[in-house]
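For reference, the chain that follows is the form predicted alone, supplied as C-alpha cells.
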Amino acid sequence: MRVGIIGGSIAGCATAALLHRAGHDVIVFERSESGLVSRGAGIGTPAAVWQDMLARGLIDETLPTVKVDSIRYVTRGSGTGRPRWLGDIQVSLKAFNWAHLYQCLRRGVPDDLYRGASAVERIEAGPGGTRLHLLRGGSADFDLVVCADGYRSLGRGLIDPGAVPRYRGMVMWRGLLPESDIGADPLGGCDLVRSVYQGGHGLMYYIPGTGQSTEPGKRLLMWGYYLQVPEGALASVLVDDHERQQSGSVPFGKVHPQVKAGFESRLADLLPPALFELVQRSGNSAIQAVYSVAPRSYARDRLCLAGDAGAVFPPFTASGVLKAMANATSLADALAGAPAVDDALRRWSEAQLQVAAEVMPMAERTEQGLVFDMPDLTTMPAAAANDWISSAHPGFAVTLPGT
C-alpha cells in the first residue's frame, strides 16, 4: 500500500518506520527546512513505552536515558522559604532528551523516503485513496495518508472540524542549565523534583546532555513551571526576543526580556530560593501554550491521525511519547494484513478514541489539582498535606515524612 505521512517528528517518523518495515510504500512530508533537532528538550515517559520501543526496534540501547524512580513534592515553606518536603511518589519513568529521541526514531526512515521542506497546502481524501497538495506545487496520490502534523493538524480539521485546540488557561515556561554549571546537586539526590504553588506546578530533573552523556556532571537540569495566562493576554507572552509574535510557543532561547522578567516576578515568592535561583541562571528557556483538544473520529476515508494530530493532553499527563507510539505501532498491527483497509482503520479509529476518553478526564482532574485548585501548601498542617498527596496519587506508593 502506497502511504503519505504528513510531519516527520516523533510520531511521523515511528509511524513511517513501522509501516515501511511491514513492506507499505511510505513517503514522509515534512515542512521544516531545517533540522528538528533543536526542538523540544526533556521529555518523560513511562519506562513500559521505552521497553515496547526498544521491542519493536524503533530504538536501540545506545539512546541515552535518564531513570526516574520518584518524584519529590516540595513547596516554599512558610516563614523560612526553605523547601518544605511533602513526600515522594514512587514511579518507573525513563527522562529522555528529545534530540536524541528524535534522532533515533529518524535513522529508521530512510532518506530516500523523508522529504524536508515539503509543506502540504491541501488534502483531497476519498474511499479510494487520497492526493496531497504541496504548497510549493505538484500532487501526489495515496492509498492511505497518515496526519502527524501537530496539535493544528490540517488532517484533523478534514476528519472532525468541530475538534478545534482549546486554551487551558496556562502555559508551561521551560528551561535548560549544563550540570556543569551549577554545582551541588539541587535535585539533592532525587530523581525529579515537582514544585508545588498556589496556581500551578512545576518539575525539575535531568536528562542526557548534548553529547549523549548520561554521566552526572555532564547532563542537562531540564525545569519547567506552569504559569496561570488569561486568554486575552497569551498573545503578548507569545512574542519572542525579536519583537516577532508567535503562534503557539516561545522557541528556546528567544522568550523576550520582559517576558522572562515577568515570569520571574511571579515565580519570586512561590519557590524556594535555591530552586528560583535556577531559573534566573537559564538563559535558555522557552514557552508552550498548553491546549487539548479531543477529536471524534481518528479516521475517515483513507486518513487518518497521530500523535497530537489526533487527542492532545496537557503536558504534565506525560503522555505526549505514549499516546505517539501507541498510535504508530496500533495502526501498524491493524493493517497488518488486514483484508479490508476501510474496516481496518474504522476499528483502529475506535481504539484510539476508547484510550482518549479515559486519559481525558483524568488529564482534567490533575488540571484542577495541580494548578487551578491547588491549595497553600506552605502553611498547611502536616497531617492535612500527608492526606493532600496521597489523595493525589491514589493506587501509587508514597513515602510521607515522618514515615
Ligand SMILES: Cc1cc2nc3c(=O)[nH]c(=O)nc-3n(C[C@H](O)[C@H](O)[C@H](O)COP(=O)(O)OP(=O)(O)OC[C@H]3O[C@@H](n4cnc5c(N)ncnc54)[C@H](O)[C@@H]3O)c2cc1C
Given for the second form:
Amino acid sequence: MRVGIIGGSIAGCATAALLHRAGHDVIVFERSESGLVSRGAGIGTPAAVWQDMLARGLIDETLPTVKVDSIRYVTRGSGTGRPRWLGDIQVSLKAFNWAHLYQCLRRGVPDDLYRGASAVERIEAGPGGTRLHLLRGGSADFDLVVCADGYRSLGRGLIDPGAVPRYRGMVMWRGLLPESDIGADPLGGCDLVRSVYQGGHGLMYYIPGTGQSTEPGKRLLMWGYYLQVPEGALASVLVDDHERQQSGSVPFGKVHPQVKAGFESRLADLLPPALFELVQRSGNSAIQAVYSVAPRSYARDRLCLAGDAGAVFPPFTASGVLKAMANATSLADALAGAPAVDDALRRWSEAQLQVAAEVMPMAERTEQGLVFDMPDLTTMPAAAANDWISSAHPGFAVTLPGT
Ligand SMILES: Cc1cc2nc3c(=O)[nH]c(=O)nc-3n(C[C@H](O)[C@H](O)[C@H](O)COP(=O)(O)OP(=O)(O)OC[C@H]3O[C@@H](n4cnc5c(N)ncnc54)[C@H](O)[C@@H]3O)c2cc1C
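Having gone through the form predicted alone, I am curious about the other one (the form predicted together with the named molecule); can you provide its structure?
Once more the chain from above appears, this time first in line as the rest of the complex follows.
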C-alpha cells in the first residue's frame, strides 16, 4: 500500500518504521524545517514500553535511559521550609532525553522517505484513497494516510470535527540544568522527586545529557512545575521574549522575563528553598499549556490517527509515548495480511477508542487529585499526610515516614 504519514515526530517515525518494514510504500511529511531535536526535554515512560520498543526494533540498546524505580514525595516543611519527606512510591519507569528518543526512532526511517519542511495544508479523504495537498504546492495520492500531526491534528478535524482540544486550566513550566553546575545532589540519591504544593505539584529528575551520557555528573536535571493559569490569562503567559504571541507552548530559551518572574514569585512560597534555587538558576526554560481531547473515531475512509493526533490525556499517566507506540504497533499488526483494509481499520479504530476510554478517566482523576484538589500538606499532621499519599496511589507499593 502507498502510505502517507503527516508528522515525523514520535508517533510518525514509529508508524513509518513499522509500516516500511512491513513492505508498505511509506512517505513522511514533516512541516518542521529545522529538525526536531531542539524541542525536547525529559520524557518518562513505563519500562515495559521501552522494552516493547526494543523488542520491536524501534530503538536499540544505544538509546540512553535513566531508570526511575521510585518517586519521592516532598513538600515545603513549615518553619524552615526544608523539604518534608512524605513518602516513596514504587514505580518502574525510564526517563529519556526527548531528543535522543526522537533521533533513535528517526533512524528507523530511511532518509529518502522522510520529507522535512513539508507541511500538509489540506487533506482530501475518500473511500478509495486520500490526497494530500502540500503548503509549498503539489499533491500526492495514497491508499492510506496516517495523521501523526500532534494535538492540533488536521486529520482529527476531518474524522471528528467536534473533537477540539480542551485547555485544562494549567501549564507546565519546565527547565533544564547541567548536573555539573549543581552542587549537592538535589534528589538526595532518589530517582525522581515530586514536590507537592496546594493546587499543584512538580517533578524533578535526571535525564541523559547532551553527550548521551547517563554517568552521574554528566546528566541533565529536568524540573517541571504545574501551575494553574485561568483560560482568560493563558495568552498572557504564552508571549515569548520578543513579545510574540505563541500558541500552546513557548520553546526553550524563549520565555518572557516577566512571565518567568511571575512564575518564580508563585513558586518562591510553594517550594522548599533548595528546590526553588534550582529554578532560579536555570537560564533555559519552556512553557507548555496542557490540553486534552477525545475523538469519537480513529479512522474515516482511508485516513487514521496516531499519537497526540488521536486522544490526548492530561499528562499524569506518563502515557504519551506509550499511546504513540500502541497506536503505531497495533496499526501495523492490524494491516499485516488484512484482506480488507477498511474492515481492519474499523476494528483497529474501535480498539484504540476502548483504550482511550479507559485511560482518560484515570488521567483525569490523577489530575484532579494531584493538581486541583491537592491539599496543603505543609502543615498537615503526619497521620493525615500518610492517609493522603496512600489513597492517592491505590495499587502501588508505598513507603511512608515512620513505617
Ligand atoms: C506538559 C507535558 C508533559 C508531558 N510529559 C510526558 C511524559 O513524561 N511522558 C510521555 O510519554 N508523554 C508526555 N507528554 C506527552 C507527549 O509529549 C506526547 O504524547 C508525544 O510527544 C506526542 O508525540 P506525537 O508524535 O503524537 O506528536 P508531536 O510530537 O506533537 O508531533 C507532531 C508532529 O507533526 C508535525 N506536524 C503538525 N502539523 C503538520 C502538518 N500539517 N504537516 C506536516 N507536519 C505536521 C509537527 O511539526 C510535529 O513534528 C507530555 C505532554 C505535556 C503537554
